[in-house]
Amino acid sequence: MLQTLEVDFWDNGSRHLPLIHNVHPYFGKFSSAIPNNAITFFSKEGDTVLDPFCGCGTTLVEARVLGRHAFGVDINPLSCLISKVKSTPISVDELANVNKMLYNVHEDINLFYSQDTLSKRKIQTYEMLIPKFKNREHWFESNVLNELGIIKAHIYALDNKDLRDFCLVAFSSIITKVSNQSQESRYSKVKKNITPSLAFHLFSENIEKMRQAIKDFDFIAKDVNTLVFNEDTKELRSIQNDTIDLIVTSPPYFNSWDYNLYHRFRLLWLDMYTDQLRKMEIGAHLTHAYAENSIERYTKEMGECLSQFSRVLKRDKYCIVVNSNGILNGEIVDTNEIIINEAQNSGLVLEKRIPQKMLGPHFGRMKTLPEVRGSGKQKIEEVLIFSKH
């Protein structure tokens, strides 16, 4: 079967994508096409996929969509929080309540700002919920800060749990664009002009389509099971033996993206920030572009975590991964051979590998990057297909 493969994993036709897909900003996650195509092929309904490193929930997304249960884990809290919320339905009643609370939040904020004042009790309860941390004034102006708290106590108040992390989604994605960070992806400050009440009015801008694009995917939607664990890959607690039929996952790529520094503000205000979390972090460039034992590291975690892959997964089934090689010290570390390497180390077989010239993480576009010190290598994106025999 996989000798005459002839799937093109990064075409996603002319099908309807989820709105669901673009709630949050996450950089770095792969197209959507990916898991729907890998699901589609490798898989039937009724299986159970598994993404270990499930980012901002494409792959919970996808195997909802076509029919599958699903499994998701992911070490950062942030990411399980989004990936929850992105395939987790909610009634049209239970999403109705969100309008009263929105319309309490801007009474508390044009309070605020006019001549008439919050009580005492209130205020102490917003300024409890502003996180404190180093230099916050240099990366937030005081009345953000305020704006901030307001809207974070209110959604605190929520009774329903899943009510609240949907609002706690729409809260987090507003964070960069209200602080001083000039970018996702980019650990620096920007003056920005932000006005009054803008940090309310883009939160109910986001909560609007939010709900739309929940009502969207819950029409579309299959009627599985899907759970996400805030745990670590390399052990994957609460996954049984074989018990998955289908692995589709992206591993971050190795001495790239600081998910941890750039969604640091977002972590802080959800009050998940964490040392430790920063510390565990597989493939961060803080952590392996300055030491000098980095490649060993990357290779020793990714092998736990493909030990892990193939004790959960069943036999006969497959393992999707998509990888790209990585830059060190401006030569090529060639991880997808890493990967492959480790894998067969614990049991699983390369069945195929499709390459595919990348323009940057995850994008699996036609285009190529600048050759690496003149060496005529260049990033190279891979679907690395493994099975369990």
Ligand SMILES: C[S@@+](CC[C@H](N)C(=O)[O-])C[C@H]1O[C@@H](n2cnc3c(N)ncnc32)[C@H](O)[C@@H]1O
The other form holds:
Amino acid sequence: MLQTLEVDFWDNGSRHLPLIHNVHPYFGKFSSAIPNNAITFFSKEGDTVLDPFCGCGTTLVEARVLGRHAFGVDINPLSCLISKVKSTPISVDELANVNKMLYNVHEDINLFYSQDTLSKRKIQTYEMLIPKFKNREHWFESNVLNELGIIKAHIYALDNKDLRDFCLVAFSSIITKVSNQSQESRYSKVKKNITPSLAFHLFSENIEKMRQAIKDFDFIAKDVNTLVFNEDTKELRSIQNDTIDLIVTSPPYFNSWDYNLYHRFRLLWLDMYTDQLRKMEIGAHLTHAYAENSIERYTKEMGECLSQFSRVLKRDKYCIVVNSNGILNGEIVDTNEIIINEAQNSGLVLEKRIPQKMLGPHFGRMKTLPEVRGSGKQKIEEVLIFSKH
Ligand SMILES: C[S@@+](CC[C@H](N)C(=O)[O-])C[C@H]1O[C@@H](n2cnc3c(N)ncnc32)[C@H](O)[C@@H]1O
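Given the form predicted on its own, corresponding form predicted in complex with the ligand:
Below, the chain from earlier opens the complete complex, with every other chain and molecule after it.
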């Protein structure tokens, strides 16, 4: 075991923090300083790091920059796509092929608006790719549906999977902006000034931004393996026993975000939406806010995850969990205590708990911590350091 555990998880130092972290909106994202400091302190080059709730891949990007192999796991297929794209360098030559695709999209969108002849075959292809869902026309204007359909058809036609995934992330990140949804986490309709070709322009802007970000990342990424699995962390099927040198993660907070709900339109557009996802997601607000046994359910589910962490971690290695308490019916639920108990039941030993300082992974550089859902009570975020003996 390490002699001292004096780590400043929030210290940004003068390190280069890759642009790639910001290419797609994601709720509950870590500050990249947290996994960066954790990985630097608790592991060495060539080790294998796991983030079993990898979200949009912050830990995986940092692991790659620091020369550690990494596995990411998330129940949400969109999270896995974003994580994979952010942690996978693409060669400059391959990225150049995106220009041809953009040119073709532009041409088809111009043809569409000029009422000219987009071939029947093309119309059929892109119309087939526009997802069908309830109240679709309420949330998307008809021109936007067509533009998105055309863009998607051209992305799906790309041969190279890495390039296709890269473009899908650029596509996904514009969906809320071109819909009538007021904000990322609010489902109220607003009138936006959506001009013809806006979807195309936002998409090409994003491609450019991502291209810069991936080049910048490519420059500092080390030659290690990064793999992302879309599966349930309660089972963690793809990870073998005693193979992980370090776990760095932030689990879904109790009764807090609804990842599947906030990304619903994106999941629909990417043909990833399933009802199953909603049922398997831990902590989700809509699941917990109105259920009778929600604390018991959360405790059981986190217990299953923590016992998987213990199974896959090597002996004498560390597991770093960043968590915040939650609130239910106006009462604080001390989920840090729940996690500590469940971890100890699974054979992990609590080495240290460090309360959040002024900035946490989820709140940026705020001077004071936000209240928990209008309760007048503050969120307490902690870094919990466990080890396996
Ligand atoms: C707090 S976020 C992690 C954010 C991540 N640290 C980042 O920087 O992007 C928690 C993640 O847990 C995922 N999750 C929820 N239930 C899960 C389950 N049963 N199995 C795997 N992942 C799950 C959510 O989809 C979400 O991406």
